[in-house]
Structure formats: C-alpha cells, structure tokens
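Quick heads-up: it's one chain on its own, the form predicted on its own, in structure tokens.
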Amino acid sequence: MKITFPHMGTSWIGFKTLIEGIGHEVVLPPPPTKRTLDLGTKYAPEFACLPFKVLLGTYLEAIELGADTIISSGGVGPCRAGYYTQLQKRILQEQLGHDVRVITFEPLNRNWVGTYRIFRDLIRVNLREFIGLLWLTWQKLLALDAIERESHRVRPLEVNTGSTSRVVSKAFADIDKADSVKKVKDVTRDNLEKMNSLPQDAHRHPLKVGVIGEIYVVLEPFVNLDVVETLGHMGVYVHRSIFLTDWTIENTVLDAFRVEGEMNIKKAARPYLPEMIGGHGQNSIGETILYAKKGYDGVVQLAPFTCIPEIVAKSIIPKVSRDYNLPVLTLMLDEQTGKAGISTRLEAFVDLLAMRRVRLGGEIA
C-alpha cells in the first residue's frame, strides 16, 4: 500500500515512523499551503469547516503523489467531524473518480473489533516488532511535544528573534531521522539544551496567554496562521491547551477503558455548560476558567468558522470573561482569513493585556 495521512502539527513524524515500520510506503503530502486549501475549498460543501477543506485538499495532493490509501480518524457525538471521512470518501471516489481506499479509525471504546481488523489488515510485522514500533512512535510524539512546550517558554525571552524557531526546526528533523528510542531521547536532550543555551533576557516578564479551541486548528500552524509563534515573537508566553500526547491519553487510552478524562476541565465548565456538546466546546469553557484561576493575562480561542461546538462556547465565553475578569479574543478562521489581519488583532489584544497588567500593578519587562 501507498499510505497517506493528514498533517496535524508535528504528528506526521510519529505516524510516518509507524506506517513505514509496519511495512508500507508512506506518501507524505506537502505541508498545507494556500494551494491545499484552494483544492479542498473547490470540492468541499460550502458549509464545511476549515479543517474539512484543508484535509480534503491534503488528500488530493497526496493522490497526485501516488497515494492509494488514506488513513484518518472518526469521532462520535454532535460534532460533524465524525462524518468527515465518509463524506470525503464519497467526494474522492464518486465525484472525482479516484481509486483510493479510505481507512477510518473510530474511537476504541466504540469499535474495538473494527480497530483490530484494521490493524490485522495493515500490519506486516510480528507482534513483538509492532509493539516496539508503537513505543518508538509514542516516544517521538512525546519528544515533539516536549520541544514545542519548551519553545513556548523560551521564545518570548529570546534576544535574537527567530533563534528558537531555528532550533525547533532542527529538533523536528532530528527526531524524524531517529531510528531508536535511545536516539530519540538523545536528540531531544541535545536540542532542549541548545534551546536553553540561546541568549535570553531574564529581566522580561512575559504576558501569559492560554490558547484554546478545536484540536485541529490549535495543532496545525498553517490553519491557525502561526498564532502561537506570532504571539511568542510579540514577547508572550503561550500555553497551548492541547498537545497530541495529552489528548491521546485523555481521549483514547482512558476513554477506551471508559474512564472519564479531563475531569478537572469538565468540572470547571459545568456551571456554564453542563453537557458535552461535541468537539472541544465544553473544554474551551473549562480551560478558560482554569487559565483565569492560574493567573493568566488572557486567552485566545481558535475556532473554525461554522464549528457549532466552538460557536456555542463563544456565546458563553463573554460571561466567563466577566465573571473571572479575564480578556478573551476569539478568532474565527476560514479560507478568507488572512495572516496580516490576524497579526493586527493579536497586536491589539497584546497591547490591551499589557495595559491591563500595568493597571493591576504588574510588570512587563
């Protein structure tokens, strides 16, 4: 098989290792660009959200490169994302005539048998080798998240703008090339040390901003127009609410054994939104409250235009913002959104937060 899968932040590095390891050729689509989005928008239903369009464009680019199999994830609940692979499959096969297989991994607790059958069909190595590959993949995903977390801390303190991002790029390339758990840990340690040795201004007191929202737009820089890096270059410490490894533990591993994950987030949200409404809507409320309790200066909500869970959360957030005295900026993203406009809104928001901190007696630098 010539297998492809969507870009979602840095996760492609781990998935590439796993798919190649179990005996298949990986057709890695190029990182999402305007062409990707234009392709997806051309063939997607008008009502579809931005992630749907970017994913569809990604699959079309991968098919152009020779992919014959697409692997993606499904879902449950009110969010439309659970239906996306089915609709994308119909567009690709019936509307556009592509002879491509679409494999959808559904949540484990709903489809243990289906997941087993998919793996049985895909795996071309013995059980011991497969377990080793899973462990290597997981260690790479942990390493990628560790690098990103540290970059969020260092970037607002860097003396030479862009130095952190250059180390991050090299770290990702090193982790991609690593072929053993030991090498993954070695290159992670080395790159973390490089990042921490960069010239930093210890006298700065960066603003602290939490980033919440729908998982795909939070994790994929192209879709959110590099919000996290842009804020970092403005001298803001960013805490991203979602990292893939944390999300996997909470929503795949624990959920597979019917253990409720993210209990502190859901508990915080219940006075304002007591029910799960699909996607990350309830999480966006709970995370905003937790950021307020931790003393953050503000929150940025990232939401795909037409995303019902995030629209519901957006309608509740103003009350949460008033009750907890925490400024929140909501960015609704679609194919018409431009990076210059987002940067301008972020600059205005950061200025507001800086003035607010000074008014409250805090320090900026």
Contents of the next structure:
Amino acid sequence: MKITFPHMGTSWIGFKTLIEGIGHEVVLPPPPTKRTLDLGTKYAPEFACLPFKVLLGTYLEAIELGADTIISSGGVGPCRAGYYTQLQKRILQEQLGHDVRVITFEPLNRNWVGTYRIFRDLIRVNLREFIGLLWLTWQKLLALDAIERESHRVRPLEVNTGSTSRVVSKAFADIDKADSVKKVKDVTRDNLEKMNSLPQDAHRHPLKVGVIGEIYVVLEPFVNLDVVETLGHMGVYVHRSIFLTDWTIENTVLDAFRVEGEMNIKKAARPYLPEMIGGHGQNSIGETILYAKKGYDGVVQLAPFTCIPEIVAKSIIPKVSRDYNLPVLTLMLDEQTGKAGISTRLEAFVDLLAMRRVRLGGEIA
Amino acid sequence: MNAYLGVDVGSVSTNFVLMDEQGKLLDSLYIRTKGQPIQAIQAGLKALEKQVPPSLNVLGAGATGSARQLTGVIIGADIVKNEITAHAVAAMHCVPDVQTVLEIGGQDSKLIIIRDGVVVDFAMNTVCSAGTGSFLDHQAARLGIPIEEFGKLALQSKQPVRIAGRCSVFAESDMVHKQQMGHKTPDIIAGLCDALVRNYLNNVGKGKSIAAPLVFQGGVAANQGIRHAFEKELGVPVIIPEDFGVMGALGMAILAKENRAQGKKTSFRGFGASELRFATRSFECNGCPNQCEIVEIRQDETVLARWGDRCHKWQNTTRGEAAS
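Swap state to the form predicted in complex with its partner chain from the form predicted on its own:
The complete assembly is shown below, putting the previous chain first.
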C-alpha cells in the first residue's frame, strides 16, 4: 500500500516512521501551499471550514504523487469535522473517481473492534516490533514538541532574527533521520543545546501571549500564516495551547480508559460554557481564563472561517476578556485571508499589549 | 523651522502630513495611490517640497498604511507602524479623552477602543468591504452625483428607505430595485448610509463597548450622511477632527516626534528622494520547500531592502549590499 495522511505541523515525521516501520510505502503529504488550498476549495462545499479544504487538497496532491490509501481520523463530535473524512471519501471516490482507500481511526473506546480490524489489516510486523515502533514514533513526537516549545521561548530573545528558526529546521530534519530512540534523544539534546547557546538578549522581558483555537489551524503554520513564528519575530513569547503529544494523552489515552481529559481547562470554562460543544470551543474559553490567571499579557484565538465551536467561543470571549481584564484578538482564517491583514492586526495587538504593560507598571526591553 | 513628516500609503490614497514642534499641522497632502505606491510617494514629496519654505528642517519621518514597509525604505522613515496604532495616536492628539475611534477609509474600516489613553481593543473589517470609501465612490458615480454632494443629499431625506447593507453586491441591487420602484434619490442615499452604518456596527463593532467621546475619521468622515447615521444609531455626538482625512499620516508625524525626543537622529532621505531611481523586483527563493516570494527594493544598483522570506535570511543581509 502507498499510504498518505493529513499534514499537520511536524507530526508527519512521526507518522512516516510508524507507517514505514509496519511495512508500507509512505507518500509524504506535501506541505500545504496555495495550490493545495485551490484544489481543496475547488471540490469542497463552499461553506465547509478551512481544514476540510486544505485536507482535501492535500489528499488530491498525495494521490497525484501515487498514494492509494489515505489514513485519517474521525472525531468525538458534535463538531462536524468528525464526519469530514466520510465526506472527503465520497468526493474522492464518487465525484472524482479516484481508486483510493480511505481508512478512518475513530476514538478507541468507541470502536475497539474496528480499530483492531484496521490494525490487523495494516500491520506487517510482529507485536514486539510493533510496540517498539509505537515507542519510537511517540519519542519522535515528544522530541518535535520539545523543540517547538523551546523555540517559542528562545525566539523573542534571539539577537539575530531567524537564527532560532534555522536551528528548528535542522532539528526537525535530524529527528526525521533518527532511526532509534537513542538517536532521537541525542539529536534532540544537541539541538536544544545549540538553540540555547544562540546569542540572546537576556535584558528583554518579552510580552507573553497564549495561542488558542481549533487544533488544525493552531498546529499547521501554513494555515495560520505563521502566527507563532511571526509573533516570535516581533519579540513575543508565545505559549501554544495545543501540542499533539499532550492532546493525544488527554484525548486518546485517557479517553480509552473512559477518563475525561483536560479537566482543568473544562472546569475553568464551566461558568461561561458548561457544555461540550465540539471541537475546541470549550477549551478556548477555559484556556483564556487559565492564561489570565497565569499573568499572560494577551491571547490570540485562531478560528477557521465557519467553524461553529470557535464562533460560539468568539461570542463568549468578550465577556471573559472583560471579567479577567485580558485582551483577546480573534483571527478568522479562510481562503481569502491575506498575510498582510494578519500582520497588521498582530502588530497592532502587540502595540496594544506593550502600551498596556507599561501602563500597568511593567517593562519590556 | 523644524518639522516632522508622516506618510500614510493606503490602497486608495497616499497622504502626507508635516507637523511642527508644537504638534500643529503645517501642511498636508492627499493624492491617489492608483496602485503605484513608489510613484505616489515620489510625486507627494515633490509637491511638498514646492509648498514648504526651503529653510524647513525635517527632524523625523514615519510611515504607515498597507505599503508602510515599502514607504519606510523609500523615504528613509525612522519609524514604521501599523494603521491602527497610527490612527489611535492621532485621535488622542486631537481629542485627548477619546474613548472610541471609528475609521473608514478606501478599502477597510476599523474600530479602536481607547480607555485612559491606551488602546484596549480594536477590530478591522474582515471579508466585507461594504460601506468603505471605494463602494460609496462607486455608488455616487452610478447615481451621477459628485461624491462631495452625496452625503449632503442624504440629509434632505425625511423618509429613508431600507436598503440591504449586508453585502455591497446586494446593497447595489437593492438600490437599483428601490430606484425602479420610484423612491426619491435622497431617501435611497439616506437608506444606504443607515444600512452601511448598521453593517459596520454589526461586523466591526460586534461585542465592542462603544462609548463617547467618539471620533470619526478617515476619508468617509467627509460624508455627512454617514456621520448623521452614526449619531442616530449610537445616540451620541460624533466628533470629526479637522484633519480627518490624513489622521494616519498625522499619527506617524507624532510618533516620529516622540521617537526624535528619545535622541535618535533621523534617517529621512529628504525631499530629494523624489528624484532617486527606485526599482523593485521579486523572485522565488529555492532554499527550502517554503519557496517564499522575496521582494527586493533597489536604488540604482544598491539593494535597500528585501522581505517576504519566512526564515529572514534575505532580510538580514541587505542594507548597502550591492545587487548581484
């Protein structure tokens, strides 16, 4: 089988290891570009959200590159993204006539038997080897997240703009190449050291901004027009609310044991939004409150255009923002969104936060 | 005499302001950008040079607008800022206790919330440009009314008709429909003003706490019909500063003055920059799969600046370097 999967941030490095390990050829999903989005927009329903369009475009590009199998995930609903793979499957197979197999992983505890059948079908190695591969994949995902986390801390302090991002690219390439858990740990340690020894200005007190929102647009830099990196280059420390490994533990591993994850976030959100409304709607409220309590200067909410959970959150956030006295900037992302408009808003938001901090008696540089 | 220069290069107009040490406006200039920012900037510098006394000494310069980065390089700005900050600074300069700024320009509209002299919230129109200057221009031309008269006509209306203002395409077809039904032009124009203000408040103003004193600026502030509709809808008086059309540029002149006060020497090229030969080109970087489109600005054979690269490798290696 020639397998492809959604492109979401750096996670492809982990998935590639796993799928190659169990005995299949991987067709790497190309990083989304303007063309990916054009392709997706052409065949997607007009009011589907941005992730639907980008993923559909990615699948079409991967099919051009020879993929015959797509692996994606379902969801825990009520967000309609849980059904997107089904719709994409129909568009690809029935509307466009592609001879492609689509495999959907549903959350474990809702579908143990189905998940077992998929694995039995896919895995060409013995159980011991498979567990080893899962461990290596997990270590790679952890390493990727560790590199990104550290880059968010170092970037606003860097003396030579862009130096952090260059180490980050190198680290990702190294982790991709590493073929054992030991090598993954070695290259991660080396690159973290390299990042830390970059020339830094310790006198800066960067503004602290939390980035919240829907998981796909938060994790995929192409779709959010590099919000995290752009803020970093403006001298802002960014805390991204979602990392794939944390999310996996909270939503897949705990869920499999019927334990509800992200309890602290949901608890914080409850006075404003007591219901799980799907996607990351409730999280966006809860995380905003937690950032306020941790003394952050501001929050940026990333929402795909027409994303219902984030629209609900957006209309509640002004109240949270007033109650906790924390500025929040909402960026609605769709195929029309231009980088210039995003930069103008981010620059203005950073100016606002800087003036506000000085007014509150703090310092920045 | 000492002065500070502010330049605001937007999609529709290019504005210049010269301000003296006391914060008084010495001169201002408004020209159409016509999609040629470099030519517009140079034409503006040339025109200003003719208007000002030769003894004028520019101590600082600032740039804003959607072409702020480019403008900064061409004029040698000391400070480059986004439009929201520039507009807020200018509004606070004219009305120190301002709490809300409504700004409607050629292609975008903004709402800025200020409390105790600090911007606390803002919004910009996202996908919709209904109600901005270009749309009003277009409608005035379609009705055969000079844009200067357009707003005044709205004030003559006793019974504004209801126009769908959600989207400029629907607004236009609704206006045509109302004309064909036989409604009077002033009623239609007044209805359009009401619709556009409703649209602005629903889109840009959603969830924002709009409070007086309230300043209305940007090119559309010249339209009395829109101003009247805002007052009717919000129930508070709307203040229109004298220099409403060039507030972004004024904000940058003020910021340039503040920048100078910190003891920094200006890098302004002088009005003679209108004679220099600037050229831009763009190319795709093949250094990695991102394939960024790099823009390069040159003056004769010298590269002044490059941008567009995500990794900053081109940006970091430009000033003064000879073009290869």
